[in-house]
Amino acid sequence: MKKIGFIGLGIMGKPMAKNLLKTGYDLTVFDINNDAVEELVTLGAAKGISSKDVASKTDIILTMLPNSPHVKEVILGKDGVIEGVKQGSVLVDMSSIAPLASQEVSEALLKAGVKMLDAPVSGGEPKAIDGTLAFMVGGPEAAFNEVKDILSVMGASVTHVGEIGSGNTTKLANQIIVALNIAAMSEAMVLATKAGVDPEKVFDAIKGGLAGSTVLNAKMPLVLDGNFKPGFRIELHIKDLMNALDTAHELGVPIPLTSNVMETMQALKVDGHAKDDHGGIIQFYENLAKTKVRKFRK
């Protein structure tokens, strides 16, 4: 069984590494965030001094960072993977950031004779914890075929969707979707329950039909019990989208419905509410209309 190192523990990394060590894969971590480390180090992970240390020690590196910045510096930087890594491994960047940056990170690694991979994944912490994650990857087909056995251990779903970038361009499609599900969502609720109507009786009474969506059923649940817990943070949505302007600004692609969201979630975020979940997108809406959308007292 080829080793794997794993870099980045936080709210969506951890849990994917505990669910590799669930299955038996020999498991090197690291993180700045030395806590994370040790709890993965007591369920039998080997400690990581740095991402070089990691490298070093495996055949597959897996990393799961914050945005593009995050992942240049764990990866290209003083005492990063670049550093120690093998020839002949394979790099697997889970993170959601701009394609780009993927392929710039890809073409340095190619010098060291490392193939690159971008995967980010869809389905936040609840999936992350269950293993049921929804993979996008980019890169060669050879380097995905010889890790999708390990990210099915994450995912239950896992694409290969063409070559490095386009994982985390689908990605960015992605994330446009479930701003808009949301920001529709919110809508639609505010104006019902403004209305008068139960919105828990409007969700039972739509949500098999063509309005009906995973992101209805997610998150609406949530909101009828004011629960803005974080499961993906609007301060994270906003990074993606954030890339998807980027990105559809280089390529000459208006996008104004993602520029209303992003706008939206920004005035959320000067409002204190940056670490809500993105199901939190509703409470802009409900401020509006002076209407909170929740479960109706019997």
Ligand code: NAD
Given for the second form:
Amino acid sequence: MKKIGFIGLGIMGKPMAKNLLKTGYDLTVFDINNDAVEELVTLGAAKGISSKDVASKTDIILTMLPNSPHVKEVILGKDGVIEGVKQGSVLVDMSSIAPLASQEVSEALLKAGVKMLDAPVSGGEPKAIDGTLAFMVGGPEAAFNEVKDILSVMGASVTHVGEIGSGNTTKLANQIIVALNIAAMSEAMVLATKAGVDPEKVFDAIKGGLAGSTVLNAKMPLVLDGNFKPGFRIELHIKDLMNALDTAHELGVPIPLTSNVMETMQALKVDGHAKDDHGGIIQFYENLAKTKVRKFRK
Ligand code: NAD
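Okay, that was the form predicted on its own. Show me the form predicted together with this ligand next.
Expanding to the full complex; the earlier chain stays at the top.
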């Protein structure tokens, strides 16, 4: 069985790595947060002391990091993957980053004889724990076929969407749709609540109709409890929309709705909500209307 390296054991990476261990894969892990590394070691992973170290001991290297600069540092920086990686290895970056950054990193890795896939995910922490994430993968088809079984341990769907960078382009589209859905849900639910209708009943009444969505089903129960514990932090969604705006403007694609939600998130950040779950976007609309969308008392 191929040896797997896993770098980045945060909210998403840790449960994903645990699922690989449970399935019996031989895993070497690294994170700058040593507590996360130790937790995986107690479950049977080998401890890596740097990204370089992990790459030198494995054939397939998986990364799950916050954003483009972290991915560049871990792969191309000092003590990075590129210093230790074996020719013929495959690197799968599962982080959500700028498509252009994926292409840059891939070019550098190709010179070292290493193929790269950009394979961001959708689904959040619950699906990372269940192993039911949705993978959108860009890069060479042969490398995709080599790692598909490994990704399938962590995801319910694994889709090859095109060349390197296209996984992250797909993810940007995903993140625009999710952010706008949460904003639409927020505006509507604040209106209904201030009009005196129980938002829980509004949710029950509309979830089976055309306004129903995965976002509504995932976020409304949390909103009704006032639970904005992440999950997916607003600051990470700001990062994704920043990448979406940059990419869109470079291509000559105006995205006015996205820029509006971006400013909503910026206001929430100023108000100290950057680390809330993105379901917490509703707090901006609640504040405008001075109305909280919570369960009515019985
Ligand atoms: P996180 O911040 O919880 O985890 C990132 C991990 O990377 C941390 O453990 C951190 O210590 C580690 N790290 C950072 N720099 C490092 C370095 N130089 N060397 C080694 N380790 C380093 O983030 P997350 O929520 O797990 O998200 C990871 C990626 O997945 C992001 O791109 C995010 O946008 C994406 N994503 C997150 C969710 C979600 O719901 N949280 C859902 C889908 C996609």
